[in-house]
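Encoded as C-alpha cells, the following chain is the form predicted on its own, with no partner shown.
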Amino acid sequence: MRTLTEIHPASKPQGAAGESVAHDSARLHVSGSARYVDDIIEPQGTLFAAVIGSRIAKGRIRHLDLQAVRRAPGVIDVLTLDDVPGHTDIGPVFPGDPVLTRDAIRYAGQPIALVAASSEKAARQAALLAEIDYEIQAPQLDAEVALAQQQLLRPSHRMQLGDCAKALQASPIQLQAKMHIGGQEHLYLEGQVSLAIPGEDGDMLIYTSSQHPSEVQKLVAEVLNLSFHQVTVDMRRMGGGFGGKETQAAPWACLAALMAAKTGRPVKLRLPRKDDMQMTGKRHPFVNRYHLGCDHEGRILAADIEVIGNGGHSPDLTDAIVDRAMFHADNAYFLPNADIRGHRVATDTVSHTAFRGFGGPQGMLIIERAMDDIARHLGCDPLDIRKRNLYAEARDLTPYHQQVEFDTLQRLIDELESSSHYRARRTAISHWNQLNTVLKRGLALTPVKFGISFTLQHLNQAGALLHIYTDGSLQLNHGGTEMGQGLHTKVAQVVARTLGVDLSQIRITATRTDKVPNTSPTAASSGADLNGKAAEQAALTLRQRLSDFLAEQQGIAASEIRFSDNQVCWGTSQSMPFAELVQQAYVARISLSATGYYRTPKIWYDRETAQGRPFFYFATGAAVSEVLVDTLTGEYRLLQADILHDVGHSLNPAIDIGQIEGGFIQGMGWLTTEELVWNPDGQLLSHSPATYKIPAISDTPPVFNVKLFDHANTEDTIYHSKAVGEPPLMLAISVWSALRDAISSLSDYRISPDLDTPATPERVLMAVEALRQKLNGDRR
C-alpha cells in the first residue's frame, strides 16, 4: 500500500495554521463546480414546492379557497396548517413564528400554504391561483410609535455604571441627538433552499442552506412529531449567509419536510429572489438617542443612551440583538457614568434577524456620532476627541462592568494614524475644501472594539470528529458551517499543525447532525474559535494515542516524540513517516478515531444586575476613510481606505485580509446605498437587485490598504488568534463619519450635520441643504 507521503512527497507540512493558503473550495467556486443544495441531483420522484404567501401586511383571513390550486396542471398536493402533525410554532428562542397561518396575518408574504407539483414552474404558477379573502387592518411600521404604545416583543433592558443623572446634571457641556439607522438585506448569492428526502420508519434527511443545522434538525423533528434522532441535516456549503440563514433557513426546511412526509416523496423548496427578500428578515432598523455630558476637553462625563430595535412581527433573535447593541453602545470609549436602555419593539413587518455584527453596528453608530458632534461643538479634530475618550488605565470598565484590555487598541490607533498620514491629509483636505465651493472632501478615523462570544452562554461550545485512515489521510467533521468565510480551511489547518501533516492530507466533510450533534450556529464570529479548539482537542487525543504506542515500542517517553514535516521523530535522528506509524498503530489495534470538545471559559452575565463578562475577549481595529462629496447632487465617492485590524496571530492571513475587505465593503453598503423601503401598506418595495443597491466593484476605493496588526491574543484562543468575521464590518463607520466631515466643512467644521443611515446621495443632499439653511438663518 502506498501512503499519501509517498504519493505526494514534501519536505515539510504545507498549509498548517498560520500560513496563507487558498480557501478549500476556491477552485470549485471560481470554476462553477462547487455543489450547493440546488445542484444536488434530485432523487427519482422529487416534487417541487412553492409558498402561498399573504398579499397584505396585517389583518385576518376570512376565507381561503385552494381548489383552483389543487386543480392546476402538475399539482400533486397542497399543505395547510391542518396537515402539521406536531408543533405549529417554530420560533427559534421564543414563540411567535407559526410555520403556516390560517387566520392572523402579521406581515406581507407570511406563508399560508404550500403547493407541491411535478415542476418548479408548475408549483409557482399554481400558487398564484389561491383565492384569499382578507380582513385588512392598518399595519404599524413606526418603531417609535410602537414603543410609545408599549408594543414590545420582549421586556426592555437597562445597564448602568456610576450615577449618570447626577453626572449629567453637573456636566459643563451637554449635547443631545437622535438618529434613524436603516436595516439591511442579506442578499446572499444563494437564496433560501432545502431538499427533504423521506426515509424508512418516518426518518427524514434534509439538505439545507443553513448556518444552524442542529436547529433545523430540532424544528423539523418537532413539526413532524418525531424524535431528533430520526432527522438528519446535511450542510456542505452555503453561497453566503451573513446571519440570514441562522434562524430563517429553518422554516423552508420544515415546510419541505412536512410536504415530503405527507406525500412520501422528496420535496425541494427554493424561494425565488423576490419571495426570499419579502419573506425573510433583515438587519434590524434602529432609532437611537443620546444625551451626553462632557468637559471642555471633550471627555465624556455622563452618557444617557437609548436604543430602539425594530424587531418586526416576532421575537426571533431580537432580544439578544438589542442586548448586543447595548453592549457596544460604548464602542472603544470609557463612559464613567452611563445609563443605557434597550427596547425590543414589534412592528408589522417580516421578523428581523441576525446580520453580521448582530446589533453591534447599530449600537456603535450612536457613540461614533457623539464623537463627531462633540468635536464640532468644541472646534476640535474628531480624532482628538476619540483618543481622549479611549479606554485607558483606570478608565477600563464597560457599562456592563467588564474590564477592557486597552493597550492594544491605543497602539493600533496610533500606528494607523501614522501609517495613513492622517494629520497631513487632514491639513491638506481642510485647505482643499477652502478652495472648492462644490466638491468637498471628508476624512475620518474610527475604531472598533467588538466583543467575541455568544451572549447566550450555552451556545459557546463546539464538537469535532476526526478519523485517521490507514494510508495516513484524515477526515474531519465539526459543528461549524461553511458559508464562504473559510472556516473549514482554518479548522483543517489547525489539525495539520497539531499533527504535523500537510493540509492536503485532510478532508473536511459536510456538517451533519449525525456526526457532531447539538451544534451551535456558525455566528457571533466564533466559528474558528470554537470549532478550531474542538478539532485541536480531537487531534491532540489522537497524537497522544500514537505517541503512547510509539513510546512503548521504542522504550522512550511519549514526551520525546515530535510530529512535524509529515514525520514522527524521536531522539536525535530517528523518525518514520506519519502514515507508517498510523499503519502500525492500526495493526496494534489502536483507535484512530476521536472526538473533541471545547467550551469557552470565563464568560458570564447576570441579567438581573446587568453585570458580568459576556465576552471572552475583544477584537479591535481601526479604519481611515476619505470621501469626495458633490454638494450640488449629493453624489459621493470613497477615494481611499486604510485599515489596520487586530486578528491576533492569524490562522490564515490571506483569508483574514479577504474577510476584512469584504466586511468593510458590506458595512459601507449598509451605511450608504442599501435602503429598505416599505410602502404605507407594509409591502416591501425594495425586493430585488433592481430596487436594492449593494456595493459593486466600482464602489471599492481605488486606494485600499489593509494590514493585519500582528499581536497575540492574550486569552487562550486557538493559537492565540482572534475572530475576524464580524468586526471588520464596523470599520465602515469611518465612511459615514467622513461623509459627515465633508458636509460639515461647509460650516468651517462648526456644525455637525444630521445624517441618518443609509446615507444615500439623496440623504447627503438633504443634509447639505439643511446645513446651508441653518447657516443662512444664522447670518440673518
Contents of the next structure:
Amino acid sequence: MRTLTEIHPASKPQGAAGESVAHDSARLHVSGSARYVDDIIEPQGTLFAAVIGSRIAKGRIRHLDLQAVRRAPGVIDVLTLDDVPGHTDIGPVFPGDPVLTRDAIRYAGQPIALVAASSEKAARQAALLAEIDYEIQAPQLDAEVALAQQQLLRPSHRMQLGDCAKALQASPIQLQAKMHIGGQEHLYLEGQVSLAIPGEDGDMLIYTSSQHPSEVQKLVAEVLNLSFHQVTVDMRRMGGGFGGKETQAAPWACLAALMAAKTGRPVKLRLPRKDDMQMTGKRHPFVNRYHLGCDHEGRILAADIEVIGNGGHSPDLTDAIVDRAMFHADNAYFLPNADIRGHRVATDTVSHTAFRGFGGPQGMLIIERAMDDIARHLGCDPLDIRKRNLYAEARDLTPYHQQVEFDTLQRLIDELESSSHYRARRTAISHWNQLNTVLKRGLALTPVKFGISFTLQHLNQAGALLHIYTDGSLQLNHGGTEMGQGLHTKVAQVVARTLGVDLSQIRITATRTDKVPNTSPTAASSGADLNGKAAEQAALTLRQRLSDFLAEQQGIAASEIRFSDNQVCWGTSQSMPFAELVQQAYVARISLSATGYYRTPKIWYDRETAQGRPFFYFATGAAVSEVLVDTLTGEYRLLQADILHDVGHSLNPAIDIGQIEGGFIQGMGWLTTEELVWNPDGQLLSHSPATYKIPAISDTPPVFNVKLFDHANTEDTIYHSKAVGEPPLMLAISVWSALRDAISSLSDYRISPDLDTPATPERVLMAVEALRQKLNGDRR
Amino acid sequence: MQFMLNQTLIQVDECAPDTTLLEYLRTHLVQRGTKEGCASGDCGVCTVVLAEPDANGLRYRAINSCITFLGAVDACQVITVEGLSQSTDQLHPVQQALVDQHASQCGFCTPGFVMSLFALTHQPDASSSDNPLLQIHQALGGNLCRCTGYRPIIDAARSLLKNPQPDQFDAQTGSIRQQLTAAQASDTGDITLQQGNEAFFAQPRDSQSLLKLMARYPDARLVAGATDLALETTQQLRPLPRLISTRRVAEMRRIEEQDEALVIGAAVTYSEAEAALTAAFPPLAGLLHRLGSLQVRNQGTLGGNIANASPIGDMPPVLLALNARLRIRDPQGVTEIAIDDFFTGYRQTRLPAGGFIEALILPRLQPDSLLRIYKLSKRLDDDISAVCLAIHLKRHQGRILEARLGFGGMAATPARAYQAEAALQGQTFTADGIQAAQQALTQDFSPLTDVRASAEYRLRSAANLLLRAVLEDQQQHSLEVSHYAHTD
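I've shown you the form predicted on its own. Could you give me the structure of the form predicted in complex with its partner chain?
Next comes the full complex, this chain leading.
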C-alpha cells in the first residue's frame, strides 16, 4: 500500500480572494521562464511553416505557380485549398472566411498557400518565390459608400425607446454631427502562433495562443474532417490577446494542423509581425452620426443615432460588435426618446474583429461627443451637461428597455469630481489659457457604463475541474484563458477562499479542451465572473463532500464545519489540518475530484422587438484627464489622469488596478497615436511598430491617480465583484474630450471642434486651424 | 569568434554571418527567455545587455538582439534574462522589483524590461540623476508594453534607482573583464566569423584594413550598428553573406575635441557621442533622446545614419544646419565633403565607390549663433519624424546675417530650405520677420503624404516651427509640450 504524504503544520492562509497577491506567473515572467507557444522545445522533426498571402486586395487569382516554392532549399511540402480534407470555411459564427483561397481575393494578405520547411527562415524565404498572376480589381474601402451601395455583412438593427422623431421635432435645440472613428491594431507583443503535433489514429494536439481553445478545436476538427474528440487544444498563456486572439488565432492553428496532417510531422506556424498586422483583423473603424434634441438646460429629449461598423470582408463577429456599439450609444445617459440604428458594412480589407470593448467604445464615443457639443452650444461646463443627463430616478430605462441601477455612477462621479479637484482645476486652466497663446490646457471628466455579459446568450456559461490530491494540494482547471489579465490568479483565489487553503496549495494548469469541454471564449470581460463562479461551484462540491464525511465521522452537523486557515474546524475548538481530512476522506473512498458549472441568470434579449436585459449588470467608472496642446504643431501631452473605477468587491485590487491603468492607456492609444493607414490599393501601410505607434512609457501621465470604488455588486456575482477587463479602456475618452476642450478654449469655449480619431498631432492641428478659420469667418 | 553568454564562454566556429543574435539565442542555443516581438528593433521585447571592457571595468548597454548580428557580439558578454536569477525563488533585485510592483501582466515584454532596467541600474551614475523620471523614460522608451500602461514599471524603476543594490555582476566584473579581453585577443585576423569559404563577418582594426577588405570584396556590405541594415535580413529576408563591420576601425571610433570643430568618428554610436554632442550643441539633447530608442542609440552610429541617406534620419538636418563636413576615405586618400553636397537623391549619396565616411566634422557654434532643433512625430518615444527641423542663425544687432535651415521629412533627402533661408537674410527674428520665410517653404518643398503625415501637415507645421523658434527666443522658455512629459 502506498504511504500518504506527511502533513506539515498549517499556517495562516495566503492569497484568498480579495488580497493583492502577485500574478501567478509573475516570477516566471521576470525570470524568462514563463513558456509561450514559441518557447516550447519543438519535437524532433518539426517543420516550420510560412503563409503565402495575396499581394493584392481585390480580384482573382488567374494563375498560381508554386514550383519555385517547392524547389526552394529546405522546403518539405506546400499546401493549398485542394489539400483540405474537410470544411474550407472557418468563419466563427457565419460563413465567409475561407481557410485558403484559390480564386477570389478579398483583402491584401489573404492566405493562398502554406509552405513548410526545415527552418523558419527557409519557409519564409521560399514563400517569397510564389508566382501568382492576379486579375486586379479596385478595392472598396469606404464604409459610407458601402452603406450607400447596401454592401452589408448582416442586416441592420434598430433599437427604439419612445417616439424619437416626434420628440426631436418638438425639441427647442437641435444638434447634428458626424464623426469618423479609427480602428485599432491589437499589437499583442506575442504574435499569432500555433504548434500542431499529429498523434496516433488521426488525433491532433494543438498548442496555440488563443482566447478560444474550444473554437480552435472545433475548426481544426472540421478542416481535417475529424470528430471533435480527436482534437485537443492546449493553451497555457498568451503574450497578450485583447480580443485579437478570439477568432483570429484559429486560421493559423487550422493551417498548422492541415500541414501536420499532410506531412505527418509537427508543424509550427508563427506569423512574422508584418504578416500578423496585415493578415489579422483589427478593431472596427466606425462612422457615427447623431441628431439630438435637447432643452435649454442641455437635457437630451431625443436622440437619433446611427452607427456604421466597417467589418471588412467577412462577418466574423461584426454582428455582435455593432450590436454592442448600439447598446453603448447611450453610455451613462438617459435618452427618453431614442432611435438607434446600426449597420454592418462590407469593405475589401481584413475582417475586423473583437478588440477590448467590442464595439462599446465606438458607440460611447458619439454620445460623449454630443455631451461636449451641447455644453459648447449652451456655454456650460461639459461636466454639468453630463451630470444632468445621467441615468437617474425615473430616468433609468435604456434604449433597449433594460432598467439601470443608477445611483452607483452618480456617487462615483461626485466623488471623483471632488477628489480630482475638477472645479478648481477648471478655473485654474481657464486662467492659464488666457495667459498662454501657444500652449493650451484642456480638462474633461467622462464616465463609463459598460454592460457585462456576452450578448450572445449561450456563451454565458463556464465549467471548471478541481482535483484534490492526497497531500492536500489542488489542481485547478477552468475554461478561461490567461492572456495577462490575472484570470488564473483570481480564480485560484476564489478556490483558496472557498476551501480556506493557501493559494500556493492550488496549481492552475493550462486551459485544455480535454479537461473542460465546450468552453466560451475568454472575452466580454467575463473570464472571472463565469469561471470564478464555476470554480467556486467545484470547490463547494468538494467542500460539501468533505464536510459530509467529517460530519458523519464526528457525529456533528455538516453545517458546523468551517474551512479556514488551512484547517477544518468544528465545535468550539476542534480542528484538523485540511490535508489530514483529505487523506482520511481518500481512505474512506470519497471522490476528491469535481467539476463545477455556472450559467449567468436573468439575461435575455429579443432581437425582434430590440428589448430585453442583455446585461447581468453594468460596470462603471469615470476619469478626469488634463492635457496640454501645442496649437502650432498639434502635439500634446496627457499631464494628469484621475480615475475612480467600480469593480465591486475586488477579487484582487492590485490586478484590478493593473487592468484599469492598462486599459486606460490602451484606450488612449486608440484615440490618439494609433493610426491605421490603408492606401487606395487596399494595402495596410502601418504594418509594423515602426509606423503604428502604441503608447510608450513617456505617454503615461506623470500624475496618474487610480482608485477603486469599493462597493459590492448588488447582483450575485463571484464574491460580489465586477468584471474589469474592458470597461476601463473607455475611460480614455476623457483624454480625447480634454483635447477637444483645449482646442475649444481658442474660441473661449464657444465652438465645439470636430476631431476625428485617432486624434494624432496632425488631426489636432487641423482642428485648431479649422476652428481658427471659423472664428475668423464669424468675425467677418 | 567567442562571446560570453552570461557566465559561459561560447565558441562559434561556423555560422551564417547574417544570423541575428536573437536567432542564435533562441534557435541555436535554445535559450528562450529572450522573446521576439517585431524583429525590427521597434518593440524592445528582445532586449539583452552587452557588457564590454572599458577604462573602469565593464560598460553595460541594452540592445535589441533582433537587429544585432551575431558577429557584433564578438568578445562581449551577452547578459540575458536567464542569467540574472539563480532560480525563480532567488530573483535579481530588478526582477523582484517588477514582481513587487505587479509590473507584468502577459509577461511577454517583461524579459526586455528586465534587461533594460538591469542596464539602467548598472550605469555608473544611475542613482545620481536630478530627474529620475526622465532617466527612466530614456532607459525604457524603447520597450513597449501593451498591458500595464507602464505605471507599475515606472514605480519599479524608481524603487531600484532609489535603493541601489549590488548584485553578482558587480562581484564578477574583474573576472569577466579578463575573459573578454582574452576572447578579443584570440581574434587574430580581420574575419572573425565565417561560413564556408564565401560568407563572413569581418572586423578590421583600422581604415587601411577596411579599405583592403572593401577592395577585395566589392559586394560586401559595410555594417556599423546594423539598426537599419539588419532589417534587410529580418524583414526582406535578403541574405547578407559578406559583412564588414566598422565597430573596431580605430579611426572611425574616435571623438576629437578640436578648437574649431567637434570631430566624431563615423562608427561612434549615438550613446557614445551624446556627451560631447550635447556639450557642444546643447539644443541637441532633446533630439538625441528621441532619436530611436536607447537600444538603437546604443548600436546606431552617426556615420550609418548619414551613409544610408534616409530622408527621415534625424541627424542630417542638424548637420545641414551646422554646415558639417564629412571626412571621406577611399583608396585615393582622405577628402572632405560638405554635407550640403552629400545627399543626391532618395537613399543616394556622393560617397565614392570603395570609400567610406570616416568621421563627421561639426563646426562649433559662435557666441552669437542661435540653434533650435525640433522633431515632430506621432509619439514622443522612439518614433520617426514627420518633420525634423534644425534652425541655425547668425545675427548681428538684431538682424539675421546668415540662416541655415535643415529639414528632414520634407523631401526625398534631408534638405536645406534655401528659399526660406534667403528670405530670412537681413530680417529680424520676429513673427513679422519670418513671414516671407514661412511662405517660401512652399517653394523649397513639395513634401509627400505618407503613413506618418500629410503634405499639408508637414508644410504647415514646418512654417509654425519657425514661429515657435521666434517665440521661444523672445520668451526665453521652451514651448515644446515634451518638456512637460518628464516632470512630476
